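Only one chain is included here, represented as structure tokens and corresponding to the form predicted on its own.
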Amino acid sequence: MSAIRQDPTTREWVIVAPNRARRPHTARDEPAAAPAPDAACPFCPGNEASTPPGLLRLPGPGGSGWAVRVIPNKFGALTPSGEPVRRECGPLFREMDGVGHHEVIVETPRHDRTMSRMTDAEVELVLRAYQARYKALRADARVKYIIIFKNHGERAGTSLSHPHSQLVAAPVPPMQTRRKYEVATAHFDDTGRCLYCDLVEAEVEAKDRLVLETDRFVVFQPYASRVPFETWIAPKRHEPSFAQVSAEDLVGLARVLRRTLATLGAVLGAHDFNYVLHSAPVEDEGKRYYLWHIQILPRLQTIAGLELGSGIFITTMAPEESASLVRDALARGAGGR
């Protein structure tokens, strides 16, 4: 039987319809698979000029070379220059200038090294370059609002196949993050804590869509999720932004993303992904309504009409499934230690 689960993030629903469709996943032992090689790639290393200049660049072994670089994003969806001054078009029409940063995270110089197949230290440099940029821009009084992201596979919007992930620094923050924003400070104001917070403790002692846990991190596979294995990485540490991450903490959460995503590829085999990393809007960093996290979501049904039309979702397992699906995998070694 169908249920219909309420998000207790946005107070959205979605409903877990486990007869819509087959079990979306193959059991076996497969990581995602990796890009082919490509020589005309413009991430790869000797092809640099083919890119804007970098903005950060962190060395290879021994200072040889690189290991990651970040660059503006050549068709970015937002410029540097500009204000961000609210200009009225009509009376109900208004716009601003794009302003704003988009720029492109290139996670190593390997084509064919996704991030499920890179060491613990690899993925480490990437979530420094992460935090080096989102202190960077969030010092641009302009800038309100920074979202870091990955898109792996054609699915799931990626345009270049060289392991790379994406930030935006927008003038304004989304409605979905005010709309989260709203429902965390309203709970804040009746219990005089953190909602997300409770939200870990609570999966933590539920246990059934518990994915893994360490001192510092808990996954997760929410109660409301969108889609089949939307899986959630939190810290227990109440900490609103990214930017507060420590660079011990940073050690344990490179470990803990690398293993869950080898493990999601374990349980999938190739599959097309997203995954978001979420932190407070730049001017509530300082206070005590939300938790940084990061997102991850497999691409393994079609959104379609409904999803679109109402915003309400649809997914064909119950995450207390997909958990042990996951949970098994780990056990068994999928992820590596």
Contents of the next structure:
There are 2 protein chains.
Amino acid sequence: MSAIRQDPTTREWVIVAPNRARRPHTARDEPAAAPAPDAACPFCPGNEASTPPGLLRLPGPGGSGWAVRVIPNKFGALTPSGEPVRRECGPLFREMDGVGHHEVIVETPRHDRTMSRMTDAEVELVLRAYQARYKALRADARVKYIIIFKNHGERAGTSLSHPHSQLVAAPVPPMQTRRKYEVATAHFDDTGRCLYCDLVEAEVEAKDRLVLETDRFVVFQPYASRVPFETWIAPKRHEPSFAQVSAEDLVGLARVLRRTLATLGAVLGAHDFNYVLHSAPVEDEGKRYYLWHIQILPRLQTIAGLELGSGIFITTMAPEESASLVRDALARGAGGR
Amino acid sequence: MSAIRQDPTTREWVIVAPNRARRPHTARDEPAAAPAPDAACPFCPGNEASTPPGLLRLPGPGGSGWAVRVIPNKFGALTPSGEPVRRECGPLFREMDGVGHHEVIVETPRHDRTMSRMTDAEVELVLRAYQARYKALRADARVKYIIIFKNHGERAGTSLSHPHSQLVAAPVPPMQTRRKYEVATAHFDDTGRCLYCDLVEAEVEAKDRLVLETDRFVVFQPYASRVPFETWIAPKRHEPSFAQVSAEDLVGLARVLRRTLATLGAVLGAHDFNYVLHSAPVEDEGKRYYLWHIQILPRLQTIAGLELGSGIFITTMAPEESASLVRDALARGAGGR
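Moving from the form predicted on its own, what structure would you give for the form predicted in complex with a further copy of the same chain?
Time for the whole complex; same chain goes first.
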């Protein structure tokens, strides 16, 4: 079992998971868009037995096979057994067992079908799987924070190239999230409004970093983007948690996400990226301080010493400029309709 | 001129520096240990005219040529002109001009002489150059925070392979540093002691993460290491700022740094890494809350979506295990004496 340790200088948590050193890496042996199903790929149909038993299975068209599978991460950083009891290891050091959940969402049976090539309906199934697992795991009283993310490409940390995302349900919210909450709470106390709702409104008003707007969602490149082409997708109504998104809105979100990723691909060419689905900590879902949102981070630059050492990022393109490029591509229909 | 923008959700700063997109990248065209001086390398002797005029020049042996040069970064993220006056861009967005200093320390005239191959005396000259620039820049009233770092290898963000480090003097401390200060201040208020001094003492006492100890310095792999083989070098006496290190201690530090890097190289083979020289913010140098230290971060793992999205790192090796490997290598004399 892994351990979760607290950094005494930042109070941030680190997961020490030696078993993950053994996970297979095939991504770097394959071209960016891998050609075809692979007998050695644990996520391809026919190889289901090489992964742990499934947690969720959405049936394929006509009920045959599967469209999306969710399985425990075979080399999971956290394990769903035990209790996250803190141990004091001397006056400064604190740790607990690595209790939690680490799951893999296999997004499609097709080895080469990246999200921007999917239909809207296929992306919707992925989002439904995210939400189903999110709702199931927040019922676990040990779970305090759920994060869903995708590593696409080697520079983004993929170890397997078959399209998949991951879910981590942790027994403690990240200190970074606690800090964001402090900022948002102070804003609410000052103004009586949700900082993130105000932010979405301000980006819609400013227009120059806006990428796409529907009746329900806003896509923009944030004012203080950390990397070129950083892109956020946020809801227009106040919803702190992804668990709260309606089935109808998942349909609209699927279309917005697919178009956004495809358009970024049209502008940047094949590129590595991460996306992260942020939600409020489980116990704060009812508060008015936060908004779930998807943060897309293209990995065009390397994170270097300044970023790692200080937290200050240097971005080489203003979001106003990159957003204008993405808007132009969208207008040309580069990312589909 | 670049701009420094504040993220309204984290209050962290981001430098928007479009001119840096134009900087040359030669590192990825060369093998990890580049073979020989290069006519196209702006940091090799003979090519001094291709870089901006020098800020510091330490003469070579016998006074001929130079041993270490410091020059402004030709594609600097910050510029030493103007005043860092904040501009409110609406109720949520805040920025200032990119005022500050961004310098390059060319560590040696030899294109292929990485720090672990240098003599102790050569490393000492590099540290003297760091300190001389640190002292010169903290006299600039606009400078609130100085960070010195090294990107070694492409995975660590190097754009040029000739051995060099960088210095950034910013008009505002990183929010991350402010947060670390909060933690350290609370510890001081609770205990009357410096958190970092206590940490060094606790690591010396725990022994199992300790790598090297001299009369003046401690090298250890921290309890909550973010990446495998993360290694800190810290002083035993209370010194918040690198500006306060005595000339005598720079000699000892050079030896410790060179041995540590060489031993990590012996254990890991050729590998990319960052190191960061942390100091207290300029105005807090007199306080008892902080300790300058060097943090070495081997880039063996890719920083992926979980790390970027939550701040929680997953490390695949416990620091007790990696420290033991490094201690064994040191005992064998793998990193020199």
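Predicted, not measured: the structure shown is a model, and the values here were computed from it. Positions refer to the first chain, counted from 1. For the two forms, the rigid core is made up of the largest set of C-alpha atoms that agree within 1.5 Å on superposition.
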Establish whether a shift of 2 Å or more occurs at the C-alpha of S324 between these two forms, with the two forms superposed on the rigid core.
-> no
Superposing on the rigid core, is the CA of T315 displaced by 2 Å or more between these two forms?
-> no
